[in-house]
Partner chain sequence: MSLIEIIKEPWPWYVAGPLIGLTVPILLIIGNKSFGISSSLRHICAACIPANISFFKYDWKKESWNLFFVFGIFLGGIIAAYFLANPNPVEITPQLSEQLATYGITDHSGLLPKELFSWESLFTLRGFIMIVLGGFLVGFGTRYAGGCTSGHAIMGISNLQWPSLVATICFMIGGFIMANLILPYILSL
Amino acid sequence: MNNLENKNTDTEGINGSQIKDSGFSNLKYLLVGIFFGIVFVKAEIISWFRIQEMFQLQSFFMYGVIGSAVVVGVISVQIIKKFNIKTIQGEKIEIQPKTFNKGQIYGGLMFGFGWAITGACPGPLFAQIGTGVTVIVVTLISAILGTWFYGLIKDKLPH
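Requested chain, on its own and in the form predicted in complex with its partner chain:
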């Protein structure tokens, strides 16, 4: 279904794992998500104020969060590769490489605009709704429509 031109962008976000998860085994991702949502709220990463402070260089907080998350992530991935750690199902861990296209620049800038306006990346949107700010449902629907509109016009955009 993919022509060659679209190959890079069409498959990103689609995972390599060949093991089909049943509904029940998906529950473990629900648990990781719950844990993650609690961290988001308790560290105030979903706060609009924190994002403004980050982009106006008024606080080190978000740089500390993202920086230390990346350090832990880099070390973990290197350990997984070096020791060839397998998944709990015994599958070899595979991480899809990211291929460069101009979308990372144009789309990146657009997401940056949206991030500074809403104070949220996609993950925090879900957590913000959970904390009871129900109007963010509108932001989420708008983000879904934004994704849909990208899918509609992607072949006309520079990549």
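Based on the form predicted in complex with its partner chain presented above, generate the structure block for the form predicted alone.
There are no partners or other molecules in what follows, just the one chain.
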């Protein structure tokens, strides 16, 4: 039975796939993660010093990386919408409209302060740990606990 025949009626969130991958087929995500980790290390995107240069406005490097990612993302979304591109499994890609609320400002500020203080955002945490910067384990645990705590209190927060 292939993945297209193995449809699940439950979704995993708004963008959840209806198709369940087997554990072995998830190997592709590990390989892509390793590839991105190597790229992050070689491009110095995970460098604490590069991140500090950015927050101290001493270097354009990280702004260029982030700006390039935003441009690629915008172009990619427009191409997906224009040509009605589907996933590898043939599912329609639906991009849900986002509504603004002031909590996004507070969350963004907290994220930025945490990024500036620790020199790490969630993306490259594992690459930093993999390069031997083991003190980042504290940041990883903090990120996991922060996510868990938010899930615990999110229904009690003002909208």
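We call the rigid core whatever largest set of C-alpha positions still superposes within 1.5 Å between the two forms. Numbering follows the first chain given and starts at 1. Given the structure is predicted, the values throughout are model-derived calculations rather than measurements.
Quick one: once the rigid core is lined up, does Lys92 have its C-alpha move by 2 Å or more between the two forms? Not so; Lys92 is displaced by less than 2 Å.
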